[in-house]
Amino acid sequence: MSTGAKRETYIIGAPASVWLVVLLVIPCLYLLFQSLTPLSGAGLSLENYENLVESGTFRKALRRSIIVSVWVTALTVLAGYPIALVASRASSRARTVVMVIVIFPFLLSAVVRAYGWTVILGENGVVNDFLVGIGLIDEPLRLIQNTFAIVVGETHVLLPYMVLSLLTVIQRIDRNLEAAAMSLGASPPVIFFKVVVPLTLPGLLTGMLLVFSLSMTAFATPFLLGGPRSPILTVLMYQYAYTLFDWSKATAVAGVLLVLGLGFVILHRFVSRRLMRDVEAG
């Protein structure tokens, strides 16, 4: 690239980045400057972050976190993929009545679909009703206000980050390739593994990275599935700042969902170039 090419990339990305800077970056820095300010306002400590770590509400909140995180990441993955491929197979009609399908979440807000689920998980809803009715339970179970919610929820909302992160990638996938495989006396589970999967890391890295940041830092569906016996690390964070006025643990439980963030920002970047030179180098 010439000189003047990178000036004018460097002259269009400047606004950008200003605005990245000025609404990312310096809020960013000034919660992490709130959090280790400490009551007493003497200097920067460490002590909002000590007095967290002793709490075992935060200890519980913050393990719940990444186990919803983590299921959520899986069953998004699990499901992501069987969607993924019926759709990138499918004739343009019915991949557009698949997509409609999995898009359709995004059209709706937070709450809907949480009270959408609390009617089907709920005490007299759809799924206790039906498990009542052919004798298969004598009491109706309790599906709701759990981490259970939380993890249909979250995975409801974020699978089509999924679907559509694996769908970008297995429309670049030749098909000869399979063919290929197939030819060679390849089974169907074979050829997923072995040339599929392979074949889109990047999309399902990528989705991966989304769901479960997203997963992490959701707060209106958990809040309202899982209720504040069950809650996570934002629930949490809105109990101190709101609930109990307590702003310090509220910016030290930010601080924590901000360092959890990139950190596993970092880690999908490094497992991410491991995974593709390894497949490059097979």
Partner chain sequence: MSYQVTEKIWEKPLVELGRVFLWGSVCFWLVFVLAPVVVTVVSSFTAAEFLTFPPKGFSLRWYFRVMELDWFLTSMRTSLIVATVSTLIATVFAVMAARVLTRHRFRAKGAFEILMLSPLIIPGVVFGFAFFNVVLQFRLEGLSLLNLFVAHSVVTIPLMLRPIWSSMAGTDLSLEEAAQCLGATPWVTFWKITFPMILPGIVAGAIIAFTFSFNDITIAIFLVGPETQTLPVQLMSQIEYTPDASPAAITSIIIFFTLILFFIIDRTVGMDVFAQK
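Note that the structure is predicted; figures quoted are calculated from it, not measured. Positions refer to the first chain, counted from 1. Between two forms, the rigid core is the largest collection of C-alphas that superpose within 1.5 Å. Compared with the form predicted together with the partner chain:
Relative to the superposed core, residue 194 undergoes a Cα shift of 2 Å or more between the two forms. The Cα position of residue 121 differs by less than 2 Å between the two forms after fitting on the rigid core. Remark: with the core as the superposition reference, the CA shift of residue 184 between the two forms reaches 2 Å or more.
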Given for the second form:
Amino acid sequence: MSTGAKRETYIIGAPASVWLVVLLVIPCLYLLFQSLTPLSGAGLSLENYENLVESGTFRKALRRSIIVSVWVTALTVLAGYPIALVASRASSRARTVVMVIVIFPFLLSAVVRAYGWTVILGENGVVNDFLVGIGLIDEPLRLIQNTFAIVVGETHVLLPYMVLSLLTVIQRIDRNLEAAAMSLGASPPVIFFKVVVPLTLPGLLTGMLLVFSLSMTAFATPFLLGGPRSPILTVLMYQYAYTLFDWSKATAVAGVLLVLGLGFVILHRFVSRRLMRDVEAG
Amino acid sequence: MSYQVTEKIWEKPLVELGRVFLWGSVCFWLVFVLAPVVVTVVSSFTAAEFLTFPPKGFSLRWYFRVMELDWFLTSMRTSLIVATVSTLIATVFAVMAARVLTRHRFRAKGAFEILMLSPLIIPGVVFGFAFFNVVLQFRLEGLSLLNLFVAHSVVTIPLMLRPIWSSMAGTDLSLEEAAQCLGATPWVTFWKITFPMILPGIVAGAIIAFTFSFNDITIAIFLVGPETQTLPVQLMSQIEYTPDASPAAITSIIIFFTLILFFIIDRTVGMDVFAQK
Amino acid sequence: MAEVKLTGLSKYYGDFAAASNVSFDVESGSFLSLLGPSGCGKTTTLRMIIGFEEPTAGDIFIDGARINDVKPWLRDLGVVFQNYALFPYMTVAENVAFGLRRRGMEPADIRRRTSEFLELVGLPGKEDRFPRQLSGGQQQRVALARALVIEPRVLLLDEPLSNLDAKLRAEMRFELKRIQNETGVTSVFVTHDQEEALTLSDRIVVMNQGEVVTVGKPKEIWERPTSAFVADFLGVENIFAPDGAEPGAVVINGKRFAAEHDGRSSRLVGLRSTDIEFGGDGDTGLAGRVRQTSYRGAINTYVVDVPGIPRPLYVSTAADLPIGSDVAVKPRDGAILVLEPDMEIATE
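Got the form predicted on its own; could you also share the form predicted together with the partner chain?
Full assembly next; the chain just shown is listed first.
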């Protein structure tokens, strides 16, 4: 039974495999196939993709996706690093408080978060009321239904991923290294920049990759906070598919997203394996 | 003469500054994380006709109001049904997959693992579209409840698999062997020995899967029908036309239940389940 | 009570032979040990008897019936695992009763039997404890009770004492022997500890690299190990190739010593350090010099360089000599072991 008879493996493994192949893999492959079969003619061609690349809407959406993802990645690093540092070094109670606050939004619905941000950033929201109230501005700022709102919302969604991936590397740092550095005459700032930071680089890099890729393929938050006039790639795909019924463009954007998603996973695996090996070897 | 470590004059202020900066930025970001939640919950208790923050007065009127909203009650019911059924389906598949991954040796194991985790690899919105595409192809859009069950069960398999997998991997194989030596068939062994041992993992996984399904917009947006709007999708379309505090009350109710589930996870398996990749 | 018979039992993983052509009998009611270093195939053999590994070749018989194809849960064997494998969320009583429940026994009988066997293993009244509330030795006893209460045809023990500290291990050894005597159950015991095997067993099967090296009574195996591997495993310190041999004697450094030798030249000789004494003259002894000594109370161990023998000899004796002393060493009469050369002998 430790080896598990072949037949038993099939019986237990097959249902889930069939379920996922039939309901996930085949529909995605079919979508890819459709994206490669243009309306104009028979046979496979990249025509849909060529049309897509030529369209200004697509290029704008792609640019917006990348800009948003860069901002979100930068902000999650800026926020995640101090939080992870404090969570790993603080007393166990402070640590629990920090972790609860950071992780809890994991379980929150995108609608709930987006509604919260609307209350804060909306035309009559907390921020605008405050700024108008102190007389800094006369007219409410437009803080919602634009790229800025997407960046804020996505940073909020993806921060836990960054914190957790930094936390795993920070916790793995041997505290004796710091003690050793100290006994050799290194002061706390030197220790932080020469010992701690280099050792967290793998977690930082994999965290950044993860956040960037999740941000590139996120839908709900950009859809709710970005508004129809500033679509990122995923929202554009939805618009093509659901409101414009432009199947050839929609499937092509889906193809782009699929390749992006797969590419990031492969890159992430490669990088994390490589880095972890270096850390363990060094 | 020997070299000495000298303390530089700027070091102490720098350390202090660093500490202030560190705690300052942590506080700022924690406020950032909590802000949308706190603001929503607080403003849901307003007594005024329109949503404001800080709220004017205190009342529970919006909570009583939403209890009379038809769309809220029906979509809540739909969401609960969809989340429950899809979680049940995913549980069965995830437990079987976890068993194969922990207790069996076979050549295609790597491929099997990737297949089980593939819903995490493929962007949710692409899966939603791909599934919708097939649904249209076979003219099954009338069966939207069934479509939601099935689609959600697909995406939640890997979410459930992770905690179940790790609790099964942590269960000593010799316990199962001991039970078999004592006369328990594999079926009895599973229910008497393995199942109780992996129950915390199943509970955690089920909570995560349930929350995912209950919260989902990305996939549901393609699949809901007019009679089967899920709560998040319905809420999304209602928010635009609702300037009063009823959406705030609804989101607060959701937040409250999410908090309960969160603490169940914390008590049963700990928050580490979120850290596993 | 039942007898076990293995014939040509083999387990291959690809080209790797985890167990190869293992054959032996366990007489009804007797205690047999499978002794060998880790990776020698003893656990694989045990797991084939239990039914967790499918033999690549060979057969397993219990009371004459071939059980190769019988599922593990139908074999009626009691197994004690190295880590005890007690069900952590069940009480002691529930653990012991588990096998009885599977057999559909009446609850009242289960209770009676359970406490009966807990008494047998020296844990009366511990029914409602949980395993984590017990010490390692007590957990061991529960595991034993759980395996025995179903009155198994054979009791199989997989290194059951190796997780205990030295003192407890000695105590449990006697307990195990007592319980086996009281129940008279046929037992197969897997261990890498020669002392456990020697003290507990009626017969010992020594295994190495998947094969049975020798089978015998503890006394035979201890006093007359047949091969270099067995001798080395049983702690024979001095094993080396003699200069020559003839029927009835071996030649070391040109001197003839009586030994049960058949004259085949490939054979090695073994000498326990306690079987060598200082003394003898140039004719009867071997001249050497003390390289090192270690004090061990009543007996001192000397490392003695003897020119002509590739390895220094270990000699344990009560004599008290300084390092550098010139000595003559002499094996006791009849102490020379003649060994099959089944392992590499390290030289300096």
